[in-house]
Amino acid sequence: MLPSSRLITFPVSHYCEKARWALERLNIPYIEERHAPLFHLMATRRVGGSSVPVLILDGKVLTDSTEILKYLDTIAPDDRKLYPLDSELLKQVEELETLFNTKLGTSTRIWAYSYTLDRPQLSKRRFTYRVPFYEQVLFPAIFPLVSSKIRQKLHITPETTTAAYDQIINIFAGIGDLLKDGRRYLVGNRFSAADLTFAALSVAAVRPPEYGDSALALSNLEQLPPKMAEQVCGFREMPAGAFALRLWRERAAKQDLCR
């Protein structure tokens, strides 16, 4: 039997996400340790890493949401492994894989986060769910310093905002066409590494209802400014769109079928 394991992420965080998600679909038991953006570094730093995700599994330290991907799946069984075997398939997958981790995942990050900075309480309730205690009272003091280390990071500007809703636009609308010719999956017959990278990264694009629960409330848009509302109702039409809201319904469901 796997030993346990300890990821440590924060509540809301596509990357993060992407880490949970391919762990419960091996069926590998992991204790979640969350942190407010800022108190992470304490955590990520005694382990080895820097950001989240961190994942401490079988003696190794693993901080990126990919080089989790990668050692999940050498131990994960044939009908449930995320990289194919035939090196083909296995090149399409880790392209896309790359694309969604360097261009769909930083762009809604930004995009997202140009709205919701702008509601602290919105996002002071979304940065604490389930941290410890002392984070939930202290957060709010420091709250300014992590909106404006955020932006900073993340360049966010008007002009950077719309350059990355363009680029969401965009890689939508190349997986719309690859999903044309009827296929169920991104690459090959099966979901794999890139079916779960965007769906993961689409989060903050297309809000599943599906994804966390009524405390998280992804899916209300009446919570969110109306441009950007009427913008995830966009998002939410388009093929790719419809396609990760199928990924996250389908998940949902697996995990119903497990309780």
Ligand SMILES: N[C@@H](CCC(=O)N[C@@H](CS)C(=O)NCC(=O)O)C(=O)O
The other form holds:
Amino acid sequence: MLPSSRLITFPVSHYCEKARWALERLNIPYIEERHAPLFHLMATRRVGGSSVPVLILDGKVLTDSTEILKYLDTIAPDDRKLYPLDSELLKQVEELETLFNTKLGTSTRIWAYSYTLDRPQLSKRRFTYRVPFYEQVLFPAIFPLVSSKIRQKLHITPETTTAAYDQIINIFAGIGDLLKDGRRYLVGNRFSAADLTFAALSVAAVRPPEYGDSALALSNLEQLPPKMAEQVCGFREMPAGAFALRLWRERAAKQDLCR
Ligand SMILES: N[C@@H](CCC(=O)N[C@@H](CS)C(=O)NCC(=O)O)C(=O)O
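With the form predicted on its own already on screen, would you show the form predicted together with this ligand?
So here's everything in the complex, that chain up top.
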């Protein structure tokens, strides 16, 4: 029988990855409906949403990645929960998740797009990987429109790109400070929504080899503009970058064990 839950996504999107990771952790089967940018609006608006990810599960339409994690937590067994029951720890997890959602995810996106939007050979495949056939066919024609809309919507300029890079460095430095005491996870002594959100929203910066389908070759730095590749190496070498890469490795190791 086909799973009844549906996840509407972009093929490469760190907020969508956040939702995928949580669904996978709970072993919830779902059908992923990938769309290229702009085409996604037909799918998301039909169910009352706008951006991706959108999860349709148990008769509910969840239109935001945090809303998705919060709902999944209500049906998760205790040993899989992403939000601590203890109110002080919960507050810390929620504060970090909000910081990552509003500052890290937005900065990594601006920074990465500043290098890739003008390079169709880098971005087209990632926008159209495994989307419906007609979107793959039509996308090249609307690519200039999509890239100028993204640039406008996210205000990508040399100034905002520098600010985004600085913001990533600052957040990574702050996370590095937290990790100095040797803790394995950001809050308490177990994996939480804070760790998941940090690792998912750092994807564009640290480009883990375990991310997505190998056909997307996200971690292959040779294909990137040299300055971007150099900055990725810098992020990876920071303790927070190494921490994100470790969480990705651990996720992949768990997947292997379950096969
Ligand atoms: N707050 C949202 C943000 C999601 C988001 O920014 N999604 C981007 C893709 S990474 C998107 O859908 N952009 C196109 C749009 O907003 O229509 C969440 O966490 O789910």
